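Given as structure tokens, the chain that follows is alone and in the form predicted alone.
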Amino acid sequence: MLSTIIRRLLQGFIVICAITIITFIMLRMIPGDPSRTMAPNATEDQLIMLRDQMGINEPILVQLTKYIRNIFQGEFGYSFFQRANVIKVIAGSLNASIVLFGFALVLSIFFGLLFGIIAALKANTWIDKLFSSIAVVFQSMPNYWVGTMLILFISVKLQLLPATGYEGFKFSILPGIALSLPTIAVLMRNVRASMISSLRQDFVKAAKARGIPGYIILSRYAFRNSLIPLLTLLGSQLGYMVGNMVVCEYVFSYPGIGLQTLYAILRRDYYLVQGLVVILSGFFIVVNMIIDIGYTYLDPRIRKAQGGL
């Protein structure tokens, strides 16, 4: 296991590398320049001011350099749009995302696990049919417009939810709810799927055989059975939500890091994009070692072949 988590930290710490420096070279190949987005009434010796000040001046491998120096000593540059640190910017709006995107993933989960084990366990009747019916509908619903709904239903006709900001949880449940019925949809689908499959299988008709009772049958042996695709699956749709984010927070004007991420970008706000590349791209590595070593648990084989873990 510690052997597991050695070889994937350290080959995160590689993709994190090239990630940002490939980020690094692109964003100043865009063209664009951000000290004119800034001041578009300056004169010309006032922007060259302002680039010298934003170090965008400099041969783009020396700023590279200085930029990669400046991250191993904890300081990821500064946002010139916003008046702060990077790090101080991403703090602010991190709390947010972090609360959206664990509401979200929990609806995800949740439902997705619940509605899928019913569909399977009324497989062929109306009400597997019905619950097929809603992943296609659920799925097939984009984000700004399920939001735009949300908002106009849920907000403004009941008045029930808050449609903007941030001021705690109950901003979070309308754009959570929004973002998380794609993933619902696609969870329930495969969940019925596999739970289908893993039913069928003779090491289930053999524990019915045994009389082991159905809710045993159920949970140690045809769920657990069914969880090792369902992760590969999920952490695929992490990184659908991520991006997904995006969307939700724009709808919603939610000032998370999704909003934080489409504003950089159109301003140009180099260092804070870098800065939240790397806090992205730190979370996908993250996400990819959780379920590797979910892995390792839930199959005996991957555990034998890693050495008897």
Contents of the next structure:
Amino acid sequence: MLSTIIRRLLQGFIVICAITIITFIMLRMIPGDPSRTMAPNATEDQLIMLRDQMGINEPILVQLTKYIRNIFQGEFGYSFFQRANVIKVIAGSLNASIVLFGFALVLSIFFGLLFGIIAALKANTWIDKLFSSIAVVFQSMPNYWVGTMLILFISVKLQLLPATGYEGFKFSILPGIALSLPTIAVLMRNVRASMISSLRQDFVKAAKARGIPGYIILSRYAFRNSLIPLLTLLGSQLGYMVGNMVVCEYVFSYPGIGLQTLYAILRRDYYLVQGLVVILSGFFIVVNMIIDIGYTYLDPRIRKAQGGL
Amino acid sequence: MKKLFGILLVVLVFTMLLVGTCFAEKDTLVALSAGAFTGSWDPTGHTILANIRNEQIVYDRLFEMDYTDPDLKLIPKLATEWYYLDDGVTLEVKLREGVKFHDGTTLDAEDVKLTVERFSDPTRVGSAWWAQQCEGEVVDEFTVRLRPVSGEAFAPLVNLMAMTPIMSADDIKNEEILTTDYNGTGPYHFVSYENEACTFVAFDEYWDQPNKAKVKNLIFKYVADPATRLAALQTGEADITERVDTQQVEQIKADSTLQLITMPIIEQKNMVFKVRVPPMDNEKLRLAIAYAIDRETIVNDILDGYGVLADSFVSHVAWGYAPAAGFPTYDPEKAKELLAEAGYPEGKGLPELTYTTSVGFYPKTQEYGEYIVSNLADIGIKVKLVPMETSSWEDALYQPESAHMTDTGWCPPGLEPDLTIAAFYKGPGQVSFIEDPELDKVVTAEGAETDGDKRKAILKDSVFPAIAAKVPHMTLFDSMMIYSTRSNVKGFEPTPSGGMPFHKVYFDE
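Following the display of the form predicted alone, present the structure of the form predicted together with the partner chain.
Following is the full complex, with the preceding chain placed first.
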């Protein structure tokens, strides 16, 4: 297990290095210039001076070398537009995003599993059909539309929850719901299919024949057996949710790292984009590692293949 | 099923328990900006509107234009008197005594001298507004003389001083302070900048007590999405928003909790010809295009009337505005004739022209861009419209050969006409890169005339007709800024230069 973790961490480190270099070069290749954004009508000479101050006037490779050297000294650069250290800027918005993402994840897993299990247990009844239909609707609705509708109905019409900003958990509820709905739908559909399949397996029938109580069959036999494909699905859904988080944070003007990323890209705030990309890449790598470890915990066959842990 | 409903009920109750007061307190004014801040608080280190608006409430100017006066007469602020000396070049200014900066220091002549020298320093980005470098001379503690370094008359100086924030000399000498904090003499002082929001608090020791800030706290926040800005207003999380979409106007009118404010502003939207890119160096071709554009339909139908049909090369609200003789108006037949005179009868021999435009900031650019393409197709000119993301477009905008034509907007921070005229038409003009001795001559002449009436006459009789004959830019329309506020917001009087004087705002309970 330990060697697996170390191997995955090393792989992750190489991936982050590659992403950092690719992002660095791509950002400077695409049209747009942060100095121009700051002073649209400045003369070329003034822009050169501004770029000098920003440290972006040198050849790309020189800038890249300096950037990598600084990273090893713990310096991730400076946000041109927030006038603060990139780490400080990211730290300032990370809390809001963690709350949002965590809340959306809890909603997704809780309701995805709950509705999926109910639909499986009531397969082919009106409940199953209702839940499956709702899942299709949830999955089909674009995030920005759901977000706008939630704002109009819950915030504007009913005045129940705030629509924009972040000053505490209640500001995360609406964006969290908008973010979780597609994932709830995906999880529900897959849990349902997986559970139906498990419930038809011979070992479940054998357990029933042995007189094992239904709730034990459900939780220890059928549900646990359904978890491995769900874990894989959840891993891919987390990536999808991070992408959707950018949209949700924009619609709700929610000051998290998704909104920071969007604004930083639009303004060509190079070092902030770099820092955010590293954070998000690191998140994906850690999530995938946890999922891999989760496999070995849930599936004895994988444990045995990895050395009998 | 009972369990399921039970769980849902728990979630609902939990949610309701979290619901509390989520609306702005009444000692706090929350205003939303459509443009982002730079995060650099040095007023000479940028040229963007969001920061300029901050400076309009944190700093004072020597004097201000009275926007209600047709002649835009100047109202004393930090200056009590100002006049040109006999040389016709030097502006002498007497300062108000006892004015305090937010850090407690007192305003004096040195502050004004260093402010002018820093702003007009060609190495500073803020000098983009200054056609001439200027210097100051301290006569005594409260008297300062300002003059161009060249020794030649510089007519825009007075109007420039009506928009120039007066900084502290101590801060100017210490750039670290200047870039990281605001320190002015204005009605609000700066507290913090976090998560795209600037926070201010009313300055109790403001020298102009009748005009001190009426609401104690101010939050000025960048929210990019117009729908989100409106939603924040509807829920009461914000009190004022700018750049309302024209599609949102009816919704606001129907909502009794909101009010709508429209204001023709100094901003003009232009089609700019990149004259260094053949065949755009052909004046007749530029004129043919200018005559082919049906601007009336753009303003009335595409913009739903939220724009003012332009008839000059400065906005209707600018100092010295006059209709330009020879300003092109929609006339397809004349456009065809001009196209033939340009050497391209019915467009024959003319390559496909590229026309860049931005999406996501200015309203309806792509919609009216497509309409212009169809206008030009009607006279035989093939045009490819290239919509671009704002940063990419902005980068291309200031490149001399990035397209044949481009859409752009221009919103200078004051009503001084040279902020537009000298910037765009004195060679090399911004965006178009025109260099024309005739235009240079007339623009230089108006900039050197310090007598206001004579200067206006030069603008009307020489400058505007000269531009109309060459059209490096075709002005499409003057922008109209649409603001919306909560209905309990009173005293909000935005200025034609795009300013939002928040210190006059109060809540009607």
